[in-house]
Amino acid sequence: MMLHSKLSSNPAKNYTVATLVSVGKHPKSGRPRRSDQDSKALELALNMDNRSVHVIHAGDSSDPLRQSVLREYLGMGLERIDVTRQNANSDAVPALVERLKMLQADVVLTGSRAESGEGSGMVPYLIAQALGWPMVPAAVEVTAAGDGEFEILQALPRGQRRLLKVRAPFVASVDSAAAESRQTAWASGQRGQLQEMAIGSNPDEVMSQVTVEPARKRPKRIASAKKAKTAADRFKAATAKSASKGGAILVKESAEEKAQVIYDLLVSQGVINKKK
């Protein structure tokens, strides 16, 4: 059901918006970059009225590559980013929750899923659970409606939209259908500050028990036969000769030779990977 509702423009008192940002990964080159959804969340926060925006990152800002990405966020017009310094094997959620409690934030915006690292998409849900706040996924627009209430335009499948009204405080993850983020200015990014916060780190017990390895290409599925609607069609499909598209008939060859031919066929079709 498509909803056509105009967002309220009632004035609201000043409120605090916290945006969580992470280091993204370019889908083609793999180079570090601004996370697409996190930068859209920051763009959404910067476009809100009567707000104080705080940007938080959990990680090690001393790493040159990470620092260059954070300065891309600063180049969107920020004066500073709060960095809760965490080790590579730390769980970022407790540190983020502690910082949000210190800020007494009204609204927390973040991307739906990280582009690098674990990328489970559970961070906004875990933060909302720890704070005891409602969690709104797939947000594309957030507007203050007054009296501590906010109107959230939520993305639905097939381009549909739904208008929700939520009372602060709450956590919202921003959908990829949200407005594109502004370009980053290099000079502004160099002027901004990366301020480290003295917040303890907690080991990630879940990731310490798993093994991380590069994803392998999935094998191709063998096309299934077309479903027949009538008994006559099923009989015809069962008795019809399949058109020959090349191949070989093996009768007198040894079992090893026959197995090798089958193996080569499966490799050529991408069903299995060739052994090195």
Contents of the next structure:
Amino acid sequence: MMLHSKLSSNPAKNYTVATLVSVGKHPKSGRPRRSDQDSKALELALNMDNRSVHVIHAGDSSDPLRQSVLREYLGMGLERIDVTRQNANSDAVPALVERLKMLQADVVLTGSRAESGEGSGMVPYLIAQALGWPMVPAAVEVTAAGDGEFEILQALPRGQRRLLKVRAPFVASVDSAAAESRQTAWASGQRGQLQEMAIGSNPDEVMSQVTVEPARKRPKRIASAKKAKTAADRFKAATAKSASKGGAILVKESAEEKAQVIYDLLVSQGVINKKK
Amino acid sequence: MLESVIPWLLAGFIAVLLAGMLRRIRLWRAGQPEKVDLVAGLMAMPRRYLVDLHHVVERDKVMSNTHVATAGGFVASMILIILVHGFGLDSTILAWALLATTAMMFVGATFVYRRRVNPPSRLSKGPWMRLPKSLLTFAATFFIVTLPAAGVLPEGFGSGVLAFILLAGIVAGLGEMLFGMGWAGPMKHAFAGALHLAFHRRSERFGGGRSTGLKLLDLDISKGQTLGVAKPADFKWNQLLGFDACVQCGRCEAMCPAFAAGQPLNPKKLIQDMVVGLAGGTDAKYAGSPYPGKDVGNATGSPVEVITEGLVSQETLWSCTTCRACVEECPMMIEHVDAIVDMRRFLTLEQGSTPGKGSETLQNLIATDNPNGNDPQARGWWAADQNIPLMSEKKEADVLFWVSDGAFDMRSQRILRSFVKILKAANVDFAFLGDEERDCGDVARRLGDDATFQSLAKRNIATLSQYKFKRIVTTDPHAFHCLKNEYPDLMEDSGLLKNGWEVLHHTRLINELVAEGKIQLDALTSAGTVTYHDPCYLGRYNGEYDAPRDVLKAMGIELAEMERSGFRSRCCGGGGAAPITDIPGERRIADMRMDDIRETGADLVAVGCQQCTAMLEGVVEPRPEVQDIAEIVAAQLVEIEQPSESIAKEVA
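Please supply the coordinates for the form predicted in complex with the partner chain, as a counterpart to the form predicted on its own shown previously.
What follows is the entire complex, opening with the chain shown before.
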């Protein structure tokens, strides 16, 4: 592949990172804002070494409020954003794929889920599918490892992390657990360029058939109220998390036995090395 | 022989002085243009010096008299020296006058000398320790040299060894006074100070006026300007001149809450660093207290180098609480806070490097019009049970109640509810904006984000201009200051200014209601000892010292005043977005303020600001109770029998 040869000739240098940004929506006020995950994806891209970053937005950017949001991304230190203007209610994926093909990007970073519109979280998958690239979800760190390979630190539930090695080109979506995005500087946001690109709009058939309303947090299903003497007990019963499974309760055992169990646990968890 | 040398010496030193002055003027002119009426300024200068500046200096009586004797003696002596010794006017009267002025200067200089024997830490040392000796030398030498002209000693006195000693004295004296004045010696303050008073950026401050609102930032970047101050040359030229006027007396340092808390800020050092910046060089020669925790000698700068890259650290700029204690105290009327906010503007708007929670706060202000990201549609919820008319329904009221962001904070809501109770008891015709209100922009502005401030202010003004009201009243001194002093810059076409823009703090309105008998208050006897904390944005920013005290007095409270009260009140630590940027120090400012309060033996501290309330209540117990004046008043309200018509209205 052409991309491949470009990378291997100059390991870990001068690769292109494309970051896709969208106009988010503030959860309280509902106003347009810099999308949380998208700006984290951009932060991640800006922190990679020896890269050139292209920031792409596809959407209806005629509204000055939405433009001011794009300027907030510019204020993170960008010179320009490629804006492929789309009509309202159009499917951004084909336009983005076309733009990415033109750009010959090595790495594409996106947020996990848009804050407005469909918000299905499908965009990175659809793009990866269209390009025939692998897609890595929930990235929190991406570093070039040389020879066209990248190390991706992936966020797993409960704060666990997994290190993956992926060969470019690939698409990665960035998890909310990634580093906070940098502050936007108003003046540099005003100076940056919103460079319009002419790529045709594809009407989104799904969106044309549905009505969108703001999502509301569903009340959490609580366990059925148990019989209890006091309201506090009932509350506890309804809200307490299920006890953790596994483990053992040692009460009557001797101190040596208790110590042995703790020792074994520490060894099994890799906290200490087993004495030989 | 001596008499024939002096004219040439005088001419030489004056020439060197003029050359130095021209060079200094060129340094100031590197700053940005700012329109100042030069002639009017120069005409007003003597009055500004003799009256306005003297008022500030007079707070230290001994030093004030010392300065009058020394400076007055010097200026008069210099004129007479030129006449008597320069032009050789043969007049016994002039000679006697010169003897008198040099004697006066000598007496003054001995007091300067005495102060320098065991100088307080706030005074700069270095060349400033030399100054009293130079002053004494100057005065003594010219006194002796003038004796023959006055006929006390025979003509031709002073030859041989004595002549050389006198000659050395003349050179040393003129060197300090004239050469030093032009070439950045301690006497520079006389020359720069005089021009600084003439061309001051806030001429409203003279003649008893007040000018505290920050200057509007021009957000137009089409011509490639950077916003805010990045380099010393980005300051206005008269700001640079103002820095040069500093006498390093350290009164600012003694008053600065951040310095006392061990945060890396010293207003005096900051101004001296600006002088290093405008002239180029390092701070190695600085001989005063450092920024706490930072060594002197590492700072370098020049007019065209970015200040925060080597001259002043960013934490220094963010430590300021904008309490204006330094500005209030400065005998040279230097504007420290303006300079700090100018530099913050660069850091925020151009570099995006606001520390702490600054970035988050600004994002919230942009997306939700309040600093904590609360739902803007929930702003009116605190008043759900208060039955306050909404401006959007009522359209017209005597008083518009500006609630401010305390609306979202449960502690502040107690203050708001108390104030509403008072307004209702007094039958005031009032209404509030409910969800239409936005943050006033105070925090954004102190964080340096003038773009967000202007956006919030313009939208608030547009909202306000839809309604008819006579006055705005608020319980928040920060909002009070913004609305009163900073919004008018943006209100030219709103039509509001035409009707007179009256903004009141709630203590002023309560005081009026008491005076007019609209409310009656029980004496407060159970509170024990009470003291009052002057909020910076109410007192120093707006001169409102009396109304809160009068209200407390109306409840029979005799205040146990703190040593630092009134215009010398110490900040609670909550201003200037300091709790948001949160620069670490050795102590918390609020704790120090609470110690001030404890010193009075107070059981209750009355406050007129929700921010101060929050800061002071954040001090760990046991400590005196903290209450807003509105809360104290609301608890002491005496029910007055309402006129029957209003009762009928309520029933209906």
